[in-house]
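Single chain ahead, written as structure tokens, the form predicted on its own.
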Amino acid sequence: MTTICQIDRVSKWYGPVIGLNDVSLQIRPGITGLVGHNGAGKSTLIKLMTGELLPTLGEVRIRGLRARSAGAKRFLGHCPDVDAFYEEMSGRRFVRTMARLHGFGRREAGERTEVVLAQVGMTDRADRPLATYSKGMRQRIKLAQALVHDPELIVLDEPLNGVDPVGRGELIGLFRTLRDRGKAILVSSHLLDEMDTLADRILFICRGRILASGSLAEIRTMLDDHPSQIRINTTQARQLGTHLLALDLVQAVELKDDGELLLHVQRVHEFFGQLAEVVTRSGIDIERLRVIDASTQAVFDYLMNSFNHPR
């Protein structure tokens, strides 16, 4: 796929503290979570993605453009985690402004306007002053100017971040119908069980350097040493068991009181044709089977585990 944003070797120092240290990454079309604790360097990777600070060392470009540069901002949609606003302006206004600043003219940002409020739902609220906006409708009007000139990457902070249930269900199916379009979506969130489903790749980020990246599953393969939980309901539980303890990728086997297995297994997608033997030949029916630590946050928190503990 074609990137869309290319990061090469960048750094970024504030003074004596390293704010990103050494990170090359691509971004192409489809959605890529951003996931960080507090001071982890997510901020000031979006920060030189979008062009509000120079890199110290290495080269941000977006579609061969330099971020920092006017060309770049053409390709560029970004839904701050902070409020901007002309406050006494309407979400409608404030939203049609923002495509007049693009360069489109009175008749053509009007329409893209209307365009982009139905995409976030706002155009039955968007005549009302910003400031008596709730958070929620504030994260919208956000999105819409974000998109407002169709750009290739969208790069939003927090997008969810005061939106109520529903509302996180309209905007993430957004976000994936612009994935289909081909757009190139990074998210920043703290919602880590959204991720589950939203992000196609996700980036680990931990003091200033990226950990991890790729898809959950790519990751959680690459975990060797970390044995995965898989919960197993059976009937014949405890036969089955007996079974599974003989493989060699299956390192711990508990029989939960009712009547669920817990395994601790090694090299998972390599257990997967293991277990399908063993269930073939001994004619045992499986109701349900979990991969219970690939979310996510369990990737997350190994990670975080054992970057800040290693042997």
The other form holds:
Amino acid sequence: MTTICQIDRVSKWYGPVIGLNDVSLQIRPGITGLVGHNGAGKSTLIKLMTGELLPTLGEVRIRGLRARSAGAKRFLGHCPDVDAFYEEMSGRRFVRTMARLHGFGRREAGERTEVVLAQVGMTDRADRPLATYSKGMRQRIKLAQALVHDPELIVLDEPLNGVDPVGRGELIGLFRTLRDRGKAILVSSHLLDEMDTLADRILFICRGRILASGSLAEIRTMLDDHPSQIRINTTQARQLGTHLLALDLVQAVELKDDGELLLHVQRVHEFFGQLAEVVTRSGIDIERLRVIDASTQAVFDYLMNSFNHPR
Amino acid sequence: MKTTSKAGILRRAAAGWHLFALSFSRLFRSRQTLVCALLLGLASIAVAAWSLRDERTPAEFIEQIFLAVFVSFLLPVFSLCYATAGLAADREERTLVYLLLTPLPRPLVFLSTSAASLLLAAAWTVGGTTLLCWIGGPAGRQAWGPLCPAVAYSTGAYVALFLLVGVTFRRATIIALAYALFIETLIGNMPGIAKRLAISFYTRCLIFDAGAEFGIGASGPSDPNLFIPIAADSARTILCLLGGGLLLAGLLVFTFREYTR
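Next up, the form predicted together with its partner chain in place of the form predicted on its own?
Whole complex next, starting from this chain.
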């Protein structure tokens, strides 16, 4: 898969404080989530990618061009976290202005503006002055200006902030559509629940370092110190628990009062294969099965715990 | 490949032109225009009152009105109003990020917005000179011709200085106001050659030279022995070099600086 953004051994110092420490990664088509606490280095990474900051060491390139160069901006769309606009303008005029500043003629800028306003669901509301918009509408306009020149790399800093749940669903749908068109999307968000379903790949960042990167399932599997927790509801909990205890991958089985089993297992995908065999062999019915700590939040908590308390 | 490159250059030029037009329009509709209009209105009333007395001479107009009101106050204030309302205001309002995300090279962003600031500032300073000279009656109208070039050169130097302040410091308007109202006045009135650090010194040299036909020159507080004027050609050259140098410095600062929100 084509690399759209290449970050090569990048460090960024703010005087004596390090913002980003020897980070290397590649952003490819698909949705990449960027997760970390405040001050972890998310904003620094984003500002380096958008060319607002220069790396102290290393290099950030977009489509082979230095991120700060004017040429690289043709491939980059950015939805910044700041809630600032040319307030006297309407949403439509703001997006059209951004299209003109990307070098499009009056007609093409107008056409592109209408396309992206429709994509973000603002066609009917874009003629009001920006100063009168709700937070969610402002987010949509910011997103529209990021998409107006059809960039290959779209960097979104907290794009769902202030957007109502229905709107979030619509925007997530839009991100997926863009991904399906081959765009590379980097989303920084503190809404970790949405990362579970949105991101193909997640970058966990802490104190300027990338703690882990990959799909959530891949990262979860790598966390050997933290066996996956699986809840199973069945009418024959005791019998199933006995069968499962014999498996190597099962580290512990807890029998709950309400006929529920709580398992601690290693290599969860491999375990599911073994579980299927056990269930087929024993004829035990399973009513419900849930992996309860494979969410972005759970993985993030485990990673942070491992980082803060290394063995 | 050549076609692509040519198309790219044309696209950038179009975007740069649009940025100039956008900056011009936003600056013109800003509160700076109201401030300038208000100040010029007040100055016009003062000049109209001054001109009521008969037998005013061009020398009196230049010394009592133009140097005292326009050169000392309105000229730097008009310049700073627009020079610090361009990129500096974008920075304060955190909208600069949108300009830096466009595929325009930073020097072009600086030059496009600076051109808009310079044009508007020049319109107010040269236009203001014209208006005050017209209101000043025959004395003012006679003085208009020699005064305009001095105003134009000084506007360029002031705007370039305040543009540099704008891309270098936060709260550029306050710093520029402090410079225009205090430091420039203080340095400009110091004895000896220290006053040569002030832009207003060169403006006065140009005005004294151009107004020689009306019999004006360094006198009173501007006593030639204290003022030590330089030749008009030298003053013009210095204002041009100063303007160009400060503009280049502003361009370099803007090109290489990291602007975080």
